[in-house]
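Only one chain comes next, encoded as structure tokens, the form predicted alone.
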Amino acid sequence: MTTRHHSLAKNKIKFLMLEGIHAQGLDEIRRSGYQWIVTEAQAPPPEQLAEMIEDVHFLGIRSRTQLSAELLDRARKLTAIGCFCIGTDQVDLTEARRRGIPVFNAPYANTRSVAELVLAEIILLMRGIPARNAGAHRGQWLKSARGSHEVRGKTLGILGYGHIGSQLGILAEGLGMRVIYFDITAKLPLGNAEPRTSMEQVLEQADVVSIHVPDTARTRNMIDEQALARMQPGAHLINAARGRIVDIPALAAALRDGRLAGAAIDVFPAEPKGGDEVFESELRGMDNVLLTPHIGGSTQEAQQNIALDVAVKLVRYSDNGSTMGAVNFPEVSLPDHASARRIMHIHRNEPGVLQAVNGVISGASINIAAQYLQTLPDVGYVVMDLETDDAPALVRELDRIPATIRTRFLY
């Protein structure tokens, strides 16, 4: 699919920002010279969104907006997508890449917020606060030390030792906890954390297990009946990662049977799409379970960090073509272009494309001041700084190359 190039001045570039994106991100875009910004507080239904995105160049969304291939087909001018959140499951990343649309997110901006929530849940679970709080609301006075423990000296097991898991380990050590972890990739320990060679070892040795892994085919229902049976009697489970990692019915059974003392769950296999939809779960009504509505990263600080991070990535791509941080696109870090015209050619990764691109340029007797190329198996991205006064004519020639997906040039 060849699409027409976009050579628009900043005041003609339209940003559509959905789902109440934090003002910090909007301010950053405006400071960069872009004033045409349309905002919506909610995620529009698909039929309305299809109309809204027809003339949009940059689209900002959060987790509720679903971007399918059909919707992307309606977005003829769409240049990039910003997911102002951690995950990108709501976007068909492959179809976006095939249309020459990079997708950016903020994978680490809420790390501290999630780690702090989990740390608080560890203390609350170990002290038996959920059940005592629920009892007090019913008029019961459960003043007893039974089942209540300090976290000092206890073992925290972390499954997934990435940015969140490793920071959680450092915070937990500050409370005197012993930290063990397992990750499918070898990770150097921070502080006094100790690696384990299998998930099973962590489950068997930890007083509290906290999950921090991505949603993949390998991790779905990773914590099932067999995994839960390996946990120590009276242990606690925390999941603030992804909803499909824990088999919720199996967890509910382990809690009812008293094999586990408690759990804290922030993410679920099926979650309400809005505040007016009823939350359903087998864990509802259990006094020893903390249920939170997917708020691990929902702090003002995290939302500010996310908004600024993604806004900067969108502006950088618009201003100079840099794609660092794109989750579905060849990543190229580019310097600013002072005098030469910058042309960006997105193409299917087929033999001979770069030769054809350079042939067009040499045929026009244009000097290449700089050239940058990066590829993925199906898509290539070449950026050229050219000494020419007629970039539009050159772009038209590059668009005629059969493998072209999209060609852009910057003023």
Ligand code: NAI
Second form
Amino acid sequence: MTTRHHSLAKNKIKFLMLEGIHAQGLDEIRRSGYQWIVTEAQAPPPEQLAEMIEDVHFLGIRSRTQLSAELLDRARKLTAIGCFCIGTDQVDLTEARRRGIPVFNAPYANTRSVAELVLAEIILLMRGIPARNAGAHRGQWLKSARGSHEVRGKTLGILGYGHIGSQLGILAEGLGMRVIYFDITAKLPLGNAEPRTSMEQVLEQADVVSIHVPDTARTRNMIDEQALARMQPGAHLINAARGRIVDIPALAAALRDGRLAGAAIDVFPAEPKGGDEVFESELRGMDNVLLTPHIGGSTQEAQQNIALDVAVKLVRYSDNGSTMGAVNFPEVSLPDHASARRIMHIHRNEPGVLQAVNGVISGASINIAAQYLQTLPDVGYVVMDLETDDAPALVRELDRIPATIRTRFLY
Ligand code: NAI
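Here we have the form predicted alone; I need the corresponding form predicted together with this ligand.
Up next: the whole complex, starting with the chain shown before.
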């Protein structure tokens, strides 16, 4: 693997922003002094992209651009990748790291959007609106108070009290709900929320259960027949987390039997890849179930937040070397480099590299004002603030260290 480095003035740094990234992100980059921004509304096919990224320093993509090792090899100047979305599966993260390229995303920019949708679903479910709405569309007039409840004073059970779960809890308390939750790690309760020591307790005590855990080996089919059987008769279930957490046939059975009064499901074990594929689910046609096409986090505001969040992370990495929030890279949070020269050295994490780096610097009789190091098993990232007037000479020396992947210094 050849060494790559760049130490450029801002007007020489090229951003390629694909897939119609929100204007707010582009504005943020421009405001930070970078004017060379090329935008593209679509995800170009791989052959075209391979040509487009040859001279690009920062690449912004969304979920449709696949970045393989072969493509990364063509991007010889690529310094960082911004995934302007939540997931990063579309990028070969390990291969990017091995080439010294951190990848950033915006994992929590749509927290509020999900929490608001779930809040609305709680009210709609507890009033029996899905079935009454379906009936009205067919000409039925289901005017009765049967099974219709205010949410005030009812108990909301939250499974997974992370970003979304805890925000939902606060919003639900605003409506007068009682909030209980279970999380596998100890979480500080917000407002008047009360932790429970097991998922079972939450299932047994809640009028409505909302799931906000990640997709892990432990959460897969976590809500199965036994779990559903623990829920109160007439309770409601909401899943806007991940599709494999709920056993859908078991849920369909509980709804059919009338043990559960209703459900709102946004995510499914198998989801259509695009608008032309048919959505198949055992829950289709059930009047008491709200079905939404994985749009819990899909709002204009979330798109803006994502754009801003990722743009800031790219700019911060370019301006100061900070890798906080990178999904594939040693995370280093850095103060501004006031007077000293900042040199960033990305290397294969082999014995003796740091010694070699320090050897180069002490060999040049340069004083190290500050040094920050983080490593992952395969890659290390060291940032140094040095009192030197000749950073380019030092970069050339550092590039000679065999384990060097990339060296960069800041203007
Ligand atoms: P987060 O990482 O902030 O919180 C997840 C919480 O679940 C953590 O506190 C964790 O300790 C806890 N947890 C993990 N395993 C658990 C278990 N077995 N039992 C109980 N608690 C457990 O995640 P965030 O941002 O709150 O997202 C929650 C879920 O929502 C994720 O699955 C995420 O993928 C999904 N999501 C769905 C969206 C949609 O469009 N429907 C949009 C955004 C997120």
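On a predicted model such as this, the values are computed, not experimentally measured, just so you know. Residue numbers count along the first chain shown, from 1.
In this comparison between the two forms, the chain bends at a hinge between two rigid parts; from 167, 108, 192, 73, that hinge is at 108. The two rigid parts differ in orientation between the two forms, with the smaller turned by 17° against the larger.
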